[in-house]
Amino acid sequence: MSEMEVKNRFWVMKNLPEGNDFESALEIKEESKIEIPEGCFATKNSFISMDAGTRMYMTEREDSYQPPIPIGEKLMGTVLGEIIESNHPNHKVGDVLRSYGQWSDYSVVDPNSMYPSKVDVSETNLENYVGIYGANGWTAYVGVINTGRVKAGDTFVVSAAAGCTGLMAGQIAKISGCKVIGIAGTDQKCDLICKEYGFDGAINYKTENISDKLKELCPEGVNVYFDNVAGSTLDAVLENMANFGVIAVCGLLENYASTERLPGPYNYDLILMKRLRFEGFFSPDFYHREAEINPILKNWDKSGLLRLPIEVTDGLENLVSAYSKLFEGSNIGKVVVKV
């Protein structure tokens, strides 16, 4: 164990959030020092990544795929950062890498709760490596050709799409010849999905009814749905899966907020009526495979086939109000604080 005196700003809860309320449920506090256990390292972050599966950490459930954060606890998420002290052999002072570590200035990481990596520091962008390049760039990429297996012809439907994830989705299955159709809450974000990213159809679905323009959209059903939502859009596609579809589940944005499980799908009987497929996916299981993934994301980045907007917030202390965007549903693409 060593010891660093540092000034440290850093989040946590002071109480749970109700819905989707983090002004009164978060706060910035400072301490003068941080403690490196042996086997960890501690990096200065230049970027935090928003994600809004962390919203299951801000509940007392204990069935997620990742134990809630206690109150008065540091909150926790993948960040980019610059090793400035190092308990570790393989992990050396200087190395610039993306890592699993606290909403703060200075992060003490522990290697064994993620795939840590270095990264390209002569790339343009830093930032890419917490979203294109990153988890939610893997995400899209696994969900697309390993869990959907998505071929040439295929109907592709997802929501949540123009976020981070469901954009770059959208944009593989473009990619690898399917039809695709984009769920999202605005007609200004049906326009640009369809307009500026290849997109072949859009739904808003605080408008429109999903199922119907469904109907309208892919007369002869849908063979690949990325799930990034759960909840009513989930039934509303699948009363619109063709025979032997494939529902690859990412994300359960309307129900992240619930303080228990909530029931499953109403359509649940069209799983088998239609003899679909119906996995959930999950980034930790396929962090080990960035050195096979990146290099096909970085092919299609720089040749202009999968681009992804990047949202910077300047400063820690605007954290709250960058990760509100993801449940206002008023940004494209990935949003990262800037520390």
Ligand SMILES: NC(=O)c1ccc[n+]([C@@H]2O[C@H](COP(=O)([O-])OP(=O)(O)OC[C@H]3O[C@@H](n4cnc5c(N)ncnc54)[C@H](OP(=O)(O)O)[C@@H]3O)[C@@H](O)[C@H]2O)c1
Given for the second form:
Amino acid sequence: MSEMEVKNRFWVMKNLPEGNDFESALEIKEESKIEIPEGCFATKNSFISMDAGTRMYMTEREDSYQPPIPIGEKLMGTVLGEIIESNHPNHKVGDVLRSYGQWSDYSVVDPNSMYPSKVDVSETNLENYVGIYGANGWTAYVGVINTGRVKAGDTFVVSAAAGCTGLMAGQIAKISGCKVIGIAGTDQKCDLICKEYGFDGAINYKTENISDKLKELCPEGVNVYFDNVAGSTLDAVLENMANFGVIAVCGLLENYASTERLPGPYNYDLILMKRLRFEGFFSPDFYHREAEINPILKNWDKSGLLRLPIEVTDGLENLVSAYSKLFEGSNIGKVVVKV
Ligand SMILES: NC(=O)c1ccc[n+]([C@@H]2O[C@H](COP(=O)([O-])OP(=O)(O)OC[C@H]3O[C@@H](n4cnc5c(N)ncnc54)[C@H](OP(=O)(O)O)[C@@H]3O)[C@@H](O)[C@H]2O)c1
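Can you give me the structure for the form predicted in complex with this ligand, which would complement the form predicted alone we have just seen?
Every chain and every other molecule in the complex is listed next, the one we just looked at coming first.
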């Protein structure tokens, strides 16, 4: 165990958020030293990744894929930073890496909690390691290619289509030769994904009837649905699935603020009628595939086929406004906080 005297600001929950009111639920605190246990290291953070899924750990639900973050404890997520002190033989001072750490100026990282990985900033900006070259990029890739098993000519639909994961999933399906339809929350996002990102069509779920619009845009039926939201959107897509279609379950945005488990889709019977495959996938299950997936993503990135805008919020103290964007829908692409 070692100690470092540093001014470290960090975010905690003072109470569980009601709905998406993070302003009243989160607070920033400060300490004057950090303790680094044996086998761990400390990073000085440059960027903190804002991930919609973290909302699940801000509830009391024990049945999520990770336990809730207790009130008063430091909030956690993916951070990018440089090691400034290490009590681990393989992680050296000066290494720049992506790891699972606190939402703070300095993170104390236990490399066993979720494996950290060294990043190479000679070819791309550091923040891209929580975008195309990070968990969102791998999630989009695995969801489309391995879980969705798309084929050229398939009709592919993705929700939260202008957000980080959805925008990449749509582009990867396009690269794979699919017809791609995105579902998003504003006309501006719908225009953007079609005009700038090559989607073949878009639906504004706030102003249009998803089921009717899908019938119009995909009369042949949907072969693969990359589901980021569940709930009523899933029901609308179920009505439009083609026989033997696939629902790749990535996220549950409509449900994250709920304190209880919500009932399954109203259209459950259509899973049988249309002989559908439902399959969930979760990024820590494929972190070990970074060396295989990142070169593929890198080729697409370099050739301009896969693009991801990154919205940077300056200052740890402004983290709440950055995090809220994901639930207000005011982001396009990835949201990060620059520390
Ligand atoms: N399975 C995995 O391993 C894994 C890994 C990473 C992410 N994910 C999932 O991927 C999804 C996207 O996450 P992200 O971090 O990339 O965030 P993001 O898509 O960049 O941001 C979230 C977007 O979702 C939309 N949204 C918010 N609340 C919604 C609601 N109630 N109904 C419909 N749309 C809503 C908003 O855009 P609109 O304007 O369109 O509303 C917002 O921009 C989440 O479900 C997340 O849990 C899963």
